[in-house]
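Shown here is one chain on its own, the form predicted alone, set out as structure tokens.
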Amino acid sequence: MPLSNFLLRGENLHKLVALENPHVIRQVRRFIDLCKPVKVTVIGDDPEEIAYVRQLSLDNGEEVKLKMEGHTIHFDGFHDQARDKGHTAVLLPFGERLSRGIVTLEREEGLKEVLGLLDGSMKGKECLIRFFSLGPTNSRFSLCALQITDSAYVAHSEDLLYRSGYEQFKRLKGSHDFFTFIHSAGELDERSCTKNVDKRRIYIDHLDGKVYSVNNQYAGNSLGLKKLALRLAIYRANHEGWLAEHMLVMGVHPPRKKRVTYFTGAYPSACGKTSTAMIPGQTIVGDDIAYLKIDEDGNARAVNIESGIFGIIKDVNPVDDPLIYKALTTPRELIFSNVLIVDDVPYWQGMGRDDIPESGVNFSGEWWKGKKDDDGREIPFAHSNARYTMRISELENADPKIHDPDGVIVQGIFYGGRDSDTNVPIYEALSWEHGVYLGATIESETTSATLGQEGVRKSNPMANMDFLVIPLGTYLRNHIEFGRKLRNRPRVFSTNYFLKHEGVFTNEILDKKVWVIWAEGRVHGEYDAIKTPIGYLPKYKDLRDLFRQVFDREYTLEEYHQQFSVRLDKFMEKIARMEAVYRTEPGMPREFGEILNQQKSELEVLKAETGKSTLTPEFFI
């Protein structure tokens, strides 16, 4: 008799039967029989059931209580600290291919391997069956997600990050229109961390709407509803004419004006996405993943598919990120991961304290200053990719429309990366198509958010390249066509918070508030701009006035020239890199090449006519 017949009884079976969905029951039975847990618990929307999950994580040792009420600490294994791009693969039918950098695997081969690894992976452990909604419940944006996991930490994280969806599953009325995520942390060590990370696999089967994840705990690898769900949604969006994006959603509130203007924004990991969404005086709808659809009036509307934040904690301090820092240092339900713990108090890199202890417990186990890893490298007191997980609704700046089933009307889009020598802090695209080009040509230096070498400049289209399961050319064409269907197109802006001069950042961290407010004013026609080959630049007078208004600070003409001069040589070097990157990419939209060639030609003419490598904004007036 199948194991699931013994484990699915009584209340657990009743909850599944009440969904009136044979597809759900079939999936649950299949993976119980495969993974072979010792116990199964089906969790609905009841707060008491959800509280059981948090307590189970504590009882299992996956989380430990800290001194502050509601705070806990979770440690991923030493070698399980970031997204494992090398072992994350899209499963494709034999003979199919995707774009550069997207790891793929022949579907039948991949399924055989990962199902083999999942076979018996939950022995001796409790399996949790969870139901979530991607996006607000009872909304045309909503997608249902079934999570099957043996990690109470994963399930607890999802309770902070996503909306409970048991009742949403009932609205399916028996349909198989839902995603399924199967996860097992595998065999655990004495710290309740995954042991066999060499067998870590994260496989995306978009043809079947499933993600398989085994032998890992780091949330980017294990939480099916995180970036793994984004991959499945991108595939679906491309076939249905909407957008699934690695984007923040925020409300921009200009000073002395009673209005709010909603923006989305795409930034690679550790490039300022969360800090933009958390700019003081603005409101946050979401900081990571958005769905965008067209409403009956021709507007782009967006929702945050999440209801929480899984944020990088490095450099969060009371000066640069006062709202997040306050949330991290006051009582609430919150999970820290991979920081230093001393006397049940967390410490992280860049938190603004000079009294960091020289010993404690961190992601490496017992830690002391000077401790080295097996390769002789000194282990930091906290990991550079350490995280915090909490609900957005508990932030002081949570937007009142965070759970609005209709979403918010998007009037502006930001694209940004890490760029020390080329892009100006902000400029506006010349058209929607040019805006797609700006998104497609995002470059950024690699960070500790992904495994591998740091500090390498790389192309990351729409900050979404890691998550594509369709050809890049198809994805970009979908963006162009989406915009052309809109009657009210958002304005598109390029941002860069990381410009340097003689090795020193030219911007203060909070200067982004001025850039964002200028963009909001452009949406409403309040500021003129300077047209250049790269886009529309702010005028000095407008930025000077905004710095006085926002920060009561003088913004000098010298600063303006240093930050907003057009670096002809650097832009031409970037164009050359983009030509090399996209030369062999099949199916690229015609508009991309036209914009690239036009910009290249105009910059070359300017270089030849002026003999200069840099031109101030006034040159173009």
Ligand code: SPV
The other form holds:
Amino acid sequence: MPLSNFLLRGENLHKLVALENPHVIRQVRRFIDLCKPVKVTVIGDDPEEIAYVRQLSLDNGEEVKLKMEGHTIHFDGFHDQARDKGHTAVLLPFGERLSRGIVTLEREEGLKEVLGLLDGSMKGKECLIRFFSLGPTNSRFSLCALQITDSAYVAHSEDLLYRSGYEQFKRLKGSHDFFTFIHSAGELDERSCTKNVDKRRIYIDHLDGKVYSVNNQYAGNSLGLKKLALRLAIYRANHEGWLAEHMLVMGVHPPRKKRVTYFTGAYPSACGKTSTAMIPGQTIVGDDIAYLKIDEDGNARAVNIESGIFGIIKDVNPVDDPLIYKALTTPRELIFSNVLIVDDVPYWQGMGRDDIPESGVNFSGEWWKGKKDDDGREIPFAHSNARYTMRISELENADPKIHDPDGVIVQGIFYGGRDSDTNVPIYEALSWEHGVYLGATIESETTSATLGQEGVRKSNPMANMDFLVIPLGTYLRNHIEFGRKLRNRPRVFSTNYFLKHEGVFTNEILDKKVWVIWAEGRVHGEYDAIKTPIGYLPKYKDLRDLFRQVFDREYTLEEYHQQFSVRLDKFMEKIARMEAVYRTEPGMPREFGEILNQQKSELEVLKAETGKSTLTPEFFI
Ligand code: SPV
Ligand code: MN
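Form predicted alone already given; the form predicted together with the named molecule follows:
The next block holds the full complex; its first chain is the one shown before.
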């Protein structure tokens, strides 16, 4: 008799049967029989059932309580501290290919390997069967997600980050229209961390709406609903004509005006996405993943598919991130990961304290100042990709529309990179198509959120490149067509918070507030702008007035010139990099090449005519 017959009985079986969905039961049985847990628990939407998951995580040692009420610490293994791009593969039918940088595997071969690794992976462990909704429930955006995992930490994180979806599954009325995520942390060590990270595999089977993840715990690899579901949603969005994006969603509130304007924004990891969504005075709908759809009136509407934040904790301090800092230092349900723990108190890099203890427990186990890894490198007291997990509703600046089933109307989109010498801090695209070009040409320096070398400049189209399961050209064409179908097109802006002059940042961290408010004013036709080949630049007097209004600070013409001059040579270098990157990319939309060539020739003419490498904004008036 199959194992699932023994393990699925009584209340558990009853909960599954009540969904009246044979497809759910089939998946659950199949993966129980394969993974062979010792116990199965089916969890519905009831808060008591959900509380069981947190307790289980504490009981099995995946999380440990901290001093502050509701706070816990979870450690991922020493080599399991970020998304593992090398072992995350998109499963493709024989002969199909994807774009550069995306690992793919022949589907049959990949399935065989990962199902082999999952076979018996839950031995001696409890398997949790979870139901979630991606996006608010009862909405045109909701997608059902079935999570099967042997990690109570994974399931608990999902309770903080997503909406419970047991009732939403009933609304499927028996259809197979849901995603399935199978995860096993595999064998655990004495710290309840994954032991065999060398056998870590994350395989995306978008053709079957499933993702398999084994031998890992780090949320970007393990939580089905995060970057794993994003990949399945991109596939779906592209076939159905909507967008699944690596984007924040925020309400921008200009000073002294009673209005809110919603923006989305795509920024690669550690390029200022969360800090943009958290700009003081604004409201946050989401900080990581959004779905965008077209409504009956031709508006773009967006929802945050999540309801929590899995945020980088590094540099969260009372000065730069006061609201998050406050949330992290007061009682609430919250998971810290990979920070330093001393006497049940967490410490992280850049928290603004100079009394960091010299020993404690961190992601390497017992830690002391000067401790080295196997390669002789000093181990920092907390990992630079250490994180916190909490509900957005815990924040004072949570937007009231966060769970609105209709989402919010998007009137502006930001594309932000990380660039020390080329892009100006903010400018507006000349058209929707040019906006898609700006998104497609985002570049950033690599950070600690992915494994590998830090500090290398990389092209990361729409900050979504890591998650594409379709060719880049197809994805970009879907963007262009999405915008063309809209009656009310959002304005598109490019941001760069990292521009330097002689090695020093040209602006303060919070200056982004002015850029964002300028963009909001542009949406409402309140500011003129200077048309240049690269896009519309803000005028000096508007920024000067905004700096006075927002920060009571004198913004000098010198600062303006340093920040907003068009660096012809640098832009031409960027265009050359983009040509190299995109040259081999098949099926690119015609518009991309047209815009690139036009910019290139206009910049070349300017260069030839003026003989200069940089032109001030006034040159273009
Ligand atoms: C990112 O790296 O973009 C994140 C964190 O949002 S992860 O869960 O690793 O994707
Ligand atoms: Mn992200």
